[in-house]
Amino acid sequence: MRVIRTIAEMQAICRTVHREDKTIGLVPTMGALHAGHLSLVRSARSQNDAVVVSIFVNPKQFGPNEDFGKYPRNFEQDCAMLDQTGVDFVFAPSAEEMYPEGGTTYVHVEGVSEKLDGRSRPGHFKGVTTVVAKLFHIIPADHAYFGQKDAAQVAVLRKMVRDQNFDIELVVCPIVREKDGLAMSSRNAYLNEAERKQALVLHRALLRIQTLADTGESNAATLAQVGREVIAEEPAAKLDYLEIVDSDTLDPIADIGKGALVAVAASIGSTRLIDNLVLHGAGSARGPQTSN
C-alpha cells in the first residue's frame, strides 16, 4: 500500500491504472476509520482492480463553531487497517494541497443542499460537494463508495453527479451498527459511557417507526410523531430533526406508500449524531437491522 500526498502523483497513478485497462474504486473518508468504513473498502475491493481511499479532514464542511479542531485523527492506525483490508493507495493531501491560496471556486447543489443537515449546518454540503468534486477530478474512479448512514449527503452527491455528468457510479453501502444498534460513526468516540447509552434513543426511535410501518401504518406525520415521542423519552437527547422525506429530493412526503427515508439528527451532550431508516412502503421497512 502506498501513501500519496500530492495531487500530481495521484493523478499520474490513476492514468497508469487506466492505461492498463483496470478499474478504480474510490472510498472518500475523513479518517478515524471504523468497521463502517472498512465495509466500504471491502465492497470496493471486490468490484475493482485498484482501490484508493482518501483521508482528508475537510475544513470546508465544518462550520465556525463545529468540531474541526478536535475531529479524531488516527492516521497511522487508519493506514494499518487499510493495509490489512487490501487497499492499494491512500491519498492523504494537506489542506494547502487541496485548497491552494487564492482559490475561490465552490460546487453548490441548490435546493437539496439546504435540507436536513444542510438546514441545520449552513454551508456544510457546499463544502462536501466541493471536496468530492475535486476528488472525482483528481481520482477519476469508476466507482465511488459512500455509506447509507449519510443519506442526505448521498442525495446531494447523486444530484451533483447527474447535474455535472460525472462519469462515475456512486455505490451506497448499508449502515453498519454496533451490536446494540448504534450506527457506527467516527464521532461516537466523543461519547462517554453514559452518553453512549443515551445515544441508543436514535435507534429506538427508528425501530418504533419501522414496527408501525411493518404493521401497515402509512401516514408519514403519524410515523414521524411517534419517532419524536421516543426521542423525547430521553432527557439527554436534543432533537435537531426527525423527518420523513423523499430519498432523492429530501422533500417531506405525506404517505410512505411509494417508499421514504426516515432521517433523524440529535445531540447527545455536545455530540451531534445522525441515523436513518429506508421504508419501502407500509408493510415493508429496511434500515436499523442492517449489518453489524
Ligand code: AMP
The other form holds:
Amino acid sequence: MRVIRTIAEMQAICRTVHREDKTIGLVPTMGALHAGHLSLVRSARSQNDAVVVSIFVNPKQFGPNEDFGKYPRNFEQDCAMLDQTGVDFVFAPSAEEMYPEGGTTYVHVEGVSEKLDGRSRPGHFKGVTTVVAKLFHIIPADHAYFGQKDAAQVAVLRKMVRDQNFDIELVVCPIVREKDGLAMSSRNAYLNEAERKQALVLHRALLRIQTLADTGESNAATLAQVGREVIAEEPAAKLDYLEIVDSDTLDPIADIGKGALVAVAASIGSTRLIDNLVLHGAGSARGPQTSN
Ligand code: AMP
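What would the structure be for the form predicted together with adenosine monophosphate, given that what you showed me was the form predicted on its own?
Zooming out: every chain and molecule, the one shown earlier first.
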C-alpha cells in the first residue's frame, strides 16, 4: 500500500491504472476509520482492480463553530487497517494541497443541499460537493463508495453526479452498527460512558417507527410524531430534526406508501449524531441492522 500526498502523483497513478484497462474504486473518508468505513473498502476491493481510499478532514464542510479542530485523527492506525484490508493507495493530501491560496471555485447542488443537515449546517453540503468533485477529478474512479449512514449526503452526491455528468458510478453501502444498534461514527469517540448509552435513543426511535410501519401505519406525520416522542423520553438528547422524506429530493412526504427515508439528527451533550432508516412502503419496512 502506498501513501500519496500530492494531486499530481495521484493523477499520474490513475492514468497508468486506466491505461492498463484496470478499474479503480474510490472510498472518500475523513479518517478515524471504523468497521463502517471498512465495509465500503471491502466492497471496493471486491469490485475493482485498484482501490484508493482518501483520508482528508475537509475544512470546507465544517461550520465555524463545529468540530474541525478536534475531529479525531489517527493516521497511522488508519493506514494499518487499510493495509490489512487490501487497499492499494491512500490519498492523504494536506489542506494546502487541496485548497491552494486563491481558489474560488465551488460545486453547489442547489435545493437538496439545503435540506436536513444542509438546513442545520449551512454550507456543509457545498463543502462536501466541492471536495468530492475535486476528488473525482483527481481520482477518476469507475466506482465511488459512500455509506447510507449519511443518507442526505448520498442524495446530494447522486444529484451532483447526474447534473455534472461525472462518469463515476456511486455505490451506496448499508449502515454498519455496533452490537447494541448505535450507528458507527468517528464522532462516537466523543461520547463518554453515560452519553454512549443515551445515544441509543436515535436507533430506538427508528426501530419504533419501523415497528409501527410494519403494522401498516403509513401516515408520515403519525410515524414521525412517534419517533419524536421516543427521542423526548431521553432528557439528554436534544433533537435537531426527525423527518420522513423522499430519499432523492429530501422533501417531506405525507405517506410512506411508495417508500421513504426516515432521517434523525440529535445532540447528546455536545456530540451531534445522525441516523436513518429506509422504509420500503407501507407494511414492508427494512430497518437498521441490529449488528454488524
Ligand atoms: P466520514 O469519514 O465520516 O466522512 O465517512 C466516510 C464514508 O464512510 C461516508 O461515505 C460515510 O457515509 C461512510 N460511513 C460512515 N459511517 C458509516 C457506517 N456506520 N456504516 C456505513 N458507512 C459509514
